[in-house]
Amino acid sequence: MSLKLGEVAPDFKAETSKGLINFHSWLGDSWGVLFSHPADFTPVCTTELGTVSNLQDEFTKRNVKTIALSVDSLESHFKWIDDINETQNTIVDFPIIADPNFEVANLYEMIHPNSSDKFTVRSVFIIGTDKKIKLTLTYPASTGRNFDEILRVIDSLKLTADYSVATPANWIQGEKVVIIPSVSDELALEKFPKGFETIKPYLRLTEQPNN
């Protein structure tokens, strides 16, 4: 049975390029992004790890830790990191899990169902400070992940966790948000002192409340 949104992310102990970690302890009070790769020295994943490395300041200011996974060995990871640093003009400073026995891959159901049993799918898990899964994504091998979108989703998740709002299609920081239907107009006036626009009784827009 697949992992579901709202479930506690499975805890694990693993060797990484930054040493041995216990996942939940390593997360601490931070949000987390766990993303997997089918193998080291793959072209698309090389660009992805470089992108995440270059976005570390953006993740850090959102209180988010990033951690990658591949089923190759630590020795292979270190050689791959050298290639990533060279080709992507970066310094990879977040951990990459070595999972040669597929323990974490199986725990997070990353094994590709229609390929070799040694082929991990390219998954993304966003995990909240409560250690619960907030988002899952699975990409095909041919399509690089959009980490600007992952940052956008994190912004939405953190905003909507603290306020009675949802974010509309293509929302980005600073744009108007939707007041959830369970909030009455009377309560909305209290919660959102900047006011709101009623387009339909079920569709009310207000300024982003934490701006």
Second form
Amino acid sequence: MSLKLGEVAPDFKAETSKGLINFHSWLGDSWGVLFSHPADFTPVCTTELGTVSNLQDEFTKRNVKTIALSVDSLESHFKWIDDINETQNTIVDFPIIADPNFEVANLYEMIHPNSSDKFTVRSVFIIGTDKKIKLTLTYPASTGRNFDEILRVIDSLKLTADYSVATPANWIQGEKVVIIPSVSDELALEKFPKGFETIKPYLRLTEQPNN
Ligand code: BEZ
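Can I have the other form now, the form predicted together with benzoic acid, not the form predicted on its own?
In what comes next, the whole complex appears, and the chain from above leads the way.
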């Protein structure tokens, strides 16, 4: 049984490179991005952690906390962080969970035995301020993730939570959005005073409402 969108993200207590954390308390009123990687001292993971570290201002701006996980030990994480800082021109300041007994990895089903029974795959969970799972992603070990895409999804999640819109393919901040089908044309005129363009009755574009 995999974790589904809309479910409460399982809570846990874990040792991290920033101390012992209780996940839900640590999240507080922030959004969260929990992401696993296969192992410390591996090349793709090193670039991923460096990228997330260098994007911290972007995550903070969006009220998002990031937390990484691998099944390596805390001692290993501390040594590896030195390498990440050195090679990726950064200072890693977000927690990396040490999960040598696979407790969090199993809770979040980050082990895919037909890929590897020893390492976590590259999972991503975006968690809202209500502690519910808003997005899941699973990448293989061989493919580093695009964290600009994670930021883009967070922008879409926040916008679509507040307005009766959805974001079309490849949408980025500032571009037109679509009006959700449950909103009638009459109501759309009230909700979107700048108006909207009807391409098909089910495909109506409007300016990003919070821009
Ligand atoms: C890496 O992070 O570079 C990696 C990890 C496991 C398998 C392949 C690549």
